[in-house]
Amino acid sequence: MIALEEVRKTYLLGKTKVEALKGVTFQINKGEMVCLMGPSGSGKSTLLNLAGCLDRPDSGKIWIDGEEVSLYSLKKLAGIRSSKIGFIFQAFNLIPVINVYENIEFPLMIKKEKISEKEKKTRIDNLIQAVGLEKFAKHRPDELSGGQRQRVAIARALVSSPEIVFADEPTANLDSETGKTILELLASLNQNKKTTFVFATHDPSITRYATSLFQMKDGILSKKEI
């Protein structure tokens, strides 16, 4: 489904070059629950950004469904994201001037595939209920706690029924009970709809749901036994 071959990415931090990825080769198959473990700064988020078409590598190749996307324009990458990919960002990335319902609805408004208003409302209402935000549908992000905003971000990532979801620290702002509920929701989508999930996390509880486990350290990826 997604494959990376000898992918490298370097950033400038002031005048210092930081090698975020050092020749990473990585494959994600349809229906997997992949967990990337590693400390902050190890390259996990960079790997998610490249595999999820948010950025392009300095060198190496990336394929999605057999299509090489490494050299695609940012506009063409945006089209792939819209049609295939969902994101759960650690920083939430919610739109501050619209409410919970509208934030969740937003991916459906920009998606090329049109759905009926009835189907749209059903999807959004079901997800709001699934993440436990029924009483907060009309609240704006600044009226919510960090954990509530994280739940909005999770619902937004799922509303367009993406084939693959990239999740950067999805349980970081959640209490243990809510985190468990959310992970069980994602695991259910994985089992019933074959949605593929890739988690970048410090949270060892996520590894219980993983079908593949990888360790990131200093921009180098290695596979671990579960």
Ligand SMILES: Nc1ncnc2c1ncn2[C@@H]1O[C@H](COP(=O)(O)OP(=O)(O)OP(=O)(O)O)[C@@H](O)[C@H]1O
Contents of the next structure:
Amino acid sequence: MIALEEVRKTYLLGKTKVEALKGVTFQINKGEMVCLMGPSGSGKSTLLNLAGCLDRPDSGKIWIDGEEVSLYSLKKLAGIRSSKIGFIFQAFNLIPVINVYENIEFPLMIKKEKISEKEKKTRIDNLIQAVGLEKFAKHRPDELSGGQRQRVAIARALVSSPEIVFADEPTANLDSETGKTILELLASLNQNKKTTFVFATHDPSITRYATSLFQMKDGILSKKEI
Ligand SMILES: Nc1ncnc2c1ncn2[C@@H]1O[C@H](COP(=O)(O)OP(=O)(O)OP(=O)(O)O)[C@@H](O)[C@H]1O
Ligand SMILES: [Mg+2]
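Would you mind giving the form predicted together with the named molecule, to go alongside the form predicted on its own above?
After this comes the whole thing, all chains and molecules, with the earlier chain placed first.
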């Protein structure tokens, strides 16, 4: 359902060229939990951003559900994201001027699918409970700790019931107990709704949940045996 073929991405850092992805080819099937490991700067976030339709490759092809998206405009990519993809960012990207409930509600405001106000509220309340933020629903992100913000970002990524969730270091700011609760929540969505997850992480405890493992090194991806 997600396929990349010979995907390349180079950034310009001042005058230096950084080859973040040097021809990455891989395929992920529906219902997988994929874990992308690799040292800092190896290209994990870059790969997630491209496969997650946040950015475009310099060359190579990307397919989502059989639809080639590599040459789509950023606007068209936003449409694909809103209908199928959830994203948990390394830097959370929460909206600072609205509260936790409203941050989680946000993807539903821009999604075309119409759901009733009642169902919307139930969904958001259930997610807030699932990530353990009942007491903070009315607070703004700047009143929360790093781990609490991370949990808002996770609830926000799940609220539109996406088919695919890309998660960049989803447990990085969480203590191991909260990290485990969150991973159990994601694993149950994977089991019950066949949601596909792609994690980029340094956290070896995530690999326990993975159906396939990849290693990123200097912009080159290789498959690892579990
Ligand atoms: N917007 C950008 N502009 C310039 N260079 C970038 C940009 N984004 C990433 N890079 C460079 O591309 C390379 C890959 O970065 P990337 O963020 O994909 O690594 P990563 O594996 O996610 O690292 P980390 O584990 O630290 O999050 C790095 O050398 C980085 O400096
Ligand atoms: Mg990264």
